[in-house]
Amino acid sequence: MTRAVIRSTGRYLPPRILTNETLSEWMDTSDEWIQKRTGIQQRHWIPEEGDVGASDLGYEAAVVALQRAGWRADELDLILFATLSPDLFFPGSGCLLQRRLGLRETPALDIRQQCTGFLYGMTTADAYIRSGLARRILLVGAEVHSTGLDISTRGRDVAVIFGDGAAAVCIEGVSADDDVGVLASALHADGTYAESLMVEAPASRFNPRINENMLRQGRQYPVMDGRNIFKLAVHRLPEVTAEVLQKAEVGLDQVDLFIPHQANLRINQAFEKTLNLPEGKVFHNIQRYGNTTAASIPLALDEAWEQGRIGPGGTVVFLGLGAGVTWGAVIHRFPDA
């Protein structure tokens, strides 16, 4: 049977670091206020002058992942690019990354599923590989949030949460009788909560897509019903984890590490408590990076592997909930060698 196996990982964070103290100089907030509500201590943002897009960060992460896999870019059968902050309204950032990699024909597909972009990307890669349509796939999650935030007291509830960054994984189709690679996945969406976390403009339903009045009202900035999103995540994440474990016929105690989307430390701690997981079973790094949306899960995976928290033969569950709302989980087992 052909299995979709993660061969390598890579990450890239822009060097500019913003602490909570820095944000408190720009808005009515404090380190204590931010940490109490989110767990975040700092985040990475692109340079103040800008001119850096999601594909630029994604390229740096992709180069690392490709080198670790021992792959040339021209050996790729497909590029999947997950982001909510594309370089341009169109074309997709996947095509821009393809160009940076020096490719001319390799298909590139953007995935606009926000915080669950990596989960949808892994499931898409698994489907391509199992169907025989691709053998080597590059999946990238990359975000530039900092240029789209309301960095003022009006926007503080959202602005303090998000960071910039990128991570990439190389996924290969391998023939194996053992249960390795993607063992199971579960994806869901409920559009009735679409307005709970969104950016309203620019949008095609407006003519023009954005105007001066919208800009004055701040409708170009993300808005979030934090309480509702928190409740949904605390309910849905344990539920979808149980679903994917049942699909894979894997017991809770057989999972070496759970890597949730890094949206809020309190959400991840609630997940840990609900499943009664021992300390160290859930990976957290939101303290240093904030919410990097589509990049957060692969970024955490790259760090977990580097720290020895997961390794050959290890079983990991990826999970998350985000705008849409969408939520899901993927269980993956690394080969022994």
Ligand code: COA
The other form holds:
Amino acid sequence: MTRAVIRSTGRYLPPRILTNETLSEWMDTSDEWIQKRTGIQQRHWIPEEGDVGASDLGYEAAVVALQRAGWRADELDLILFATLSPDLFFPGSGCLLQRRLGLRETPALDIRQQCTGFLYGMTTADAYIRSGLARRILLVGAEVHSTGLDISTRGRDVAVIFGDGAAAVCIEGVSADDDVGVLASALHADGTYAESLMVEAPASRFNPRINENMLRQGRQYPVMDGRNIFKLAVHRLPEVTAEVLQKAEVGLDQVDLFIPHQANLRINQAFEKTLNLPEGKVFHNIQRYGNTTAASIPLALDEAWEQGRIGPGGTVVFLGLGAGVTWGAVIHRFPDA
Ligand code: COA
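Switch from the form predicted alone to the form predicted together with the ligand and give that structure.
Now the full complex is given, and it begins with the chain already shown.
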């Protein structure tokens, strides 16, 4: 059977670091409030000067992942690009990344599933590989949030949470009798909550897509019903984890590491508690990066691998919930060394 195996990872964070103290100079917030409610201490943002888009951050992460896999870009059968902050309204950031990688024909597909972009991307890669449509896939998650945040007190509930960054994984189809690679995935969406976390404009439903009045009202900035999203996450994440484990026929104690989307440290601690997981089973790095949306799970994987928290033969569950709302989980086992 052909299995979709993660061969390598890579990450890129722009060097500018924003502390909670800096944000407190711009809006009515405090380091204490941000750390207590979210766990976040700092985040990376792109430089103030210069046009840097999601594809530029994604490119840097992709180069690292490709080099670690020992693959040339022209050996890729497919590029998947997950982002909620695309460089342009269209074409997709995947095409811009493809161009920067020096490719002229390789297909590129954007995934617009926000915080679950990596989970939808892994599942898409798995389907392409199992069906024989592709053998080598590059999956990138990249976000530039900082250019789209309301950094006045009006936007403080959202602005303090998000960070810029990118991460990439190389996924390969391998013939294996053992249970390796993606063992199972579970994806869900519930559009009832579409307005609970959204950017309203510019949008095709408005003519013109945005106007000065809308800009004055701040309708170009993300809005979030934080309490509702929080409640949904705390309920759905344990549920979808049980679902994916059951599909894969893997017990909770056979999982070496859980890598949740990094939306709020308290959400992930609640997940840990609900599943009664022992210390060290859930990976957290939101403290240093904030919420990097589609980049957050592969970014955490890259760090977890570097720190030896997961390695050859290890079983990892990726999980998350975000705008849409969408939620899901993917279970993956790395081959032995
Ligand atoms: N600094 C200081 N005070 C702030 C603030 C900030 N940055 N943001 C909001 N507040 C205020 C609110 O105005 C409110 O004041 P009030 O009580 O006078 O009305 C108070 O803090 C509490 O706000 P609330 O929204 O109830 O806080 P919370 O405990 O729910 O925390 C979030 C807010 C956003 C951190 C939390 O709801 C959350 O993380 N939600 C989920 C986010 C998520 O998972 N998103 C999906 C993935 S992107």
